[in-house]
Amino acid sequence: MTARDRALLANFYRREVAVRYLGSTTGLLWALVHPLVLLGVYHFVFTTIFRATGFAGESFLAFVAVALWPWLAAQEALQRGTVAMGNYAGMIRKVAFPHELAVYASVGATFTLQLAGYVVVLIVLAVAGQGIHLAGLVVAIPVWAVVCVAVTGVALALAALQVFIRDIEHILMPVLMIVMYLTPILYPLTLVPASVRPWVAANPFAWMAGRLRDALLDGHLALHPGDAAAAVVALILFAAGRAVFRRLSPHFEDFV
C-alpha cells in the first residue's frame, strides 16, 4: 500500500467515524446504547421468563455479554461493508484508487468503536461483581483482530457481488440472524444436543464465543490448538474474499 493510499484509508476512516457516529447528536450514542438494549432484553427473556440454566454457575449477563457485543460489530461491520461501493459511488466514477480501502475503512471503523463500547461494558460488568476477568483482555483483543480479518474478507467478497447483485444486502440481514442463532451466544454449547453439537461448534463464530468466555470469565490466558486454526482460516477468508474483489472491481465504474 503506498503513502497516498494509507492517507485515503485514513481520510475514508475519519469519515466513517464522522458520518456513522459523530454526524448525529444520537449516533455515538445509539452505537452504545443499541447492544445494551438488547443485552437488557435477552436478560430478561432468558432468565425470568424462561428461566434458562445450564451456565454453570456464571452470570447470564456475563455470559452472553462477552460474545453478543463482537457478534454485533461482525454483523454491522458486514452489513455497512457490503454496501460501501454504493456509498462512494460518486468518487468511484470520478477519482482513480484501490476500491477495496472504501471496505477497509467501514469494517475497521465499526471494529474499532465497538471494541471500545466492549472494554468499557467489561468494566462496569467488573466493577459490579459479574465475575469478569480483565486480564482477559489480552487474549480477548487478538481474537476480535482475527474475527476483524475474516470478517473484512467475507465483506469484500459481498461488497463487490452487492455492485452487480442488488438483493445482497437485503439477503444478508436474514442470513445473519439465522447464523446468530446457531452460534452459542445465548445459551452454552453443552445445551445443545450431541447429535448437532460438532456442527455448532464448527461454525467459526463459535471458537470467538467460546474463546472469549474462556479468557474473561474463566480466565484462562493460555493458547489453544485451535487458535492457529483460526488464524488461518481467517487469513484465507481475507484471501479469498479479496481476489473476488480485485476480480471484480474493474467493472464497478459501470454499475455502482
Second form
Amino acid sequence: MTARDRALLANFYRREVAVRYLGSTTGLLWALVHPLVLLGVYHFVFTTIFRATGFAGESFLAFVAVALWPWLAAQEALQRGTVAMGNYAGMIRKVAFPHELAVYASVGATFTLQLAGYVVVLIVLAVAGQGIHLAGLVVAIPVWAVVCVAVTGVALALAALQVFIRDIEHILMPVLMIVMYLTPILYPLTLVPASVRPWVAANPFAWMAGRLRDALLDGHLALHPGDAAAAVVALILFAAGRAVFRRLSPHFEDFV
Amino acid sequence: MTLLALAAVGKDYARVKPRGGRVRLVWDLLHERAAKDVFRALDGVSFAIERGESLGVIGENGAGKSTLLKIIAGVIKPTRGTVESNGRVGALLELGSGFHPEYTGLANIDLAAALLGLAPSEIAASRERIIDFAGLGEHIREPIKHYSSGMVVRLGFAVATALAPDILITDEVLAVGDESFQKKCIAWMERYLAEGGTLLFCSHSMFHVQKLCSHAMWLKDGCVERYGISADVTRDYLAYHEEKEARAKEGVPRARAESAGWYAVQRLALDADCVEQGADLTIDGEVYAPDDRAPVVVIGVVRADGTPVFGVTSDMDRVALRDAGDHRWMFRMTLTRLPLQPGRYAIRAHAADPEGVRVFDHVERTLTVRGETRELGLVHLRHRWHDEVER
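Form predicted on its own done, so how does the form predicted together with its partner chain look?
What follows is the whole complex; the chain from before opens it.
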C-alpha cells in the first residue's frame, strides 16, 4: 500500500467513525445501546419466558454477551461493507483510488466501535460479578481479529457484487438472521442434538463463540488446534473476496 | 517534455439486458471474458501533450469527451491502448472533484489532499487559499450534499487549482458557475497557462476553447474527427453544426442524377475543396437540357448553415453555355480573389429553363476557406481607415 493509499484509508476510516457514530445525535450511544437492549430482550425471553437452562452454571447474560457482540459486529460490518461502493459512488465516478479502501474503512470502523463497546460491557459484567475472566481478552482480541479478516473478505465480495446486482443488500438481511440462529450464540453447542452437532460446529462463527466463551468465561488461555485452521480459513476468505473485488472493480464506474 | 501520451485508446461499455443480464455480466467479468454486447464509447484516440500546451476537447453530447477525460484522470481503465502520464493530474469531472456528499466542505478539502497523498498538515497553507478562492462563506462547514451545483463547482475548482497539478482536467466547469466566478476561473486558467501549466479543457463554449487552448480535438462518435490548431478545429465544428441545422431544416436534396424531361445540373466541380482567402476558385459544370435551347445556370454561394452570400445567373451576365452535344451544356467560371471569410461554405448550381424563370434542381459542393484573419462576418469588405496606424 502506498503512502497515498494509507493517507486515504486513514481519512476514510476517521470519517466512517465520525460521520456514522459521532455525527448523528444518537451517535456513539446507539452503538452501545443497541446490543444492550438486544441482550436485555434475549435475557427476558430465554430466562423468564422459556426458563432455559444448561449454561453450565454460568450466568445467561455473560454467556450471551460474550458471543453476541462479535456477531453483531460481523453482521453490521457485512451490511455496511456491502453498500460501501454506493456510499462512495460520487468518488468512484470521478477520482482514481483503490476502491477496496472504502470497504476496509467501513468494516474497520464497525469492528473498532463494536470492540470498544464489547470491552466496556465485559468490564461492567466483571465488576457486577458475572464471572468474566478479563485476562481472556488476550485470546478474545485475536479471535476478533481473525473474524474481522474473514468478514472483510466476504464484505469485499459482496460489495463488488452489490454494484452489479442490487438484490444482494436485500438478500443479506434474512441470510444473516438465519446464520445467527444456526450459530450457538443464544444457546450452547451442548444443547444441540448430537446428530447435527458437527454441522453446527462447522460454522466458523461457532468456532468464534466457543473460543470466546472458553477464554472469557472459563479463563482458558491456551491455543486450540482449531485456531490455526480458523486463521487459515479467514485468510483464504480474505484472499478470495479480494480477488473477486479486484476483478470487478475496474467496471464499477459504469454501474455504481 | 511529453506530459501525456495516448496511443490508440479505446473504451467499451457493456450493454446489459434488463433481466438476468447483470448476473451474466458479473459471471463474464469474473472469468475475465470480455462482455459480448458492447457500446464503443471511444476508439483509436491518440495524441500527445507537451508541458505548457493546452488542449480543448469538443464534440456533441455522447461523443466520448467525458470518457476520454476519465481515462486520462485514471478513473477508468481503457479497454484498448495505452495512456502514459508523467505528472500530477488534477481533475474536475462532471462537477466537483470527487467529493463525498456527507463530508463538510472543509473535510472534503482534506479528502482531496489525501487523494493526492498529502497529509492534512501539508496542505494547511493551501487550505486558507482554497477557502478564500471558493468564497462559500459559512457554507464551508456544511456537508456538501446541501450545496447547489454552482457551489460544488466553486469548491472543486478551488481545490483542484490550489494543489498545483501538472495537468488540470476540467469538464464543463464553467457552465454552472456564476458570471463573476467564471471570470475568476478564466483569469486563473490564463495565469496557470502563462506560468507553463497544462490544461485539458472540455467545453461546449467554442469561445472559451479558442481563448484558452492552443490545440483542440473534436470527438465524434468516440473517434477523433479532427485534431489541430484550436481555431481551425472549432471553426470546422461550428460549421458542422450549421450544416446539421440546415439539413434538419430543409432536408437538403443532394446531387440528383438524371431527371428526364427536366433541366438538370449533371456535374459540378470545384478546382479545390479548400482555398485560401483571396485566392481564385474555378467552378466547372454541365447542365442537361431536354430540348435544344441553351439552358441557364444559377451559381450561388451559401454559408454552411444555408445563409446566402452571393448569387448570379448566366443570363444576368449574358453568358451562353457551350453546347457539348447530346443535350449537354457546359459552363466554367472563376470567382476571383475570393473575399469570403475563413469557414465552410457551399457552392450551389441550379439549372434553369432558357428564359431563366423556372429553377429546377440544385447541386452543391462544399468549400472550405482558410485564412489567418481575425475579421468578423461573412466576407472581407475592402476598407481604409482615415486615422493613424498604431506603431
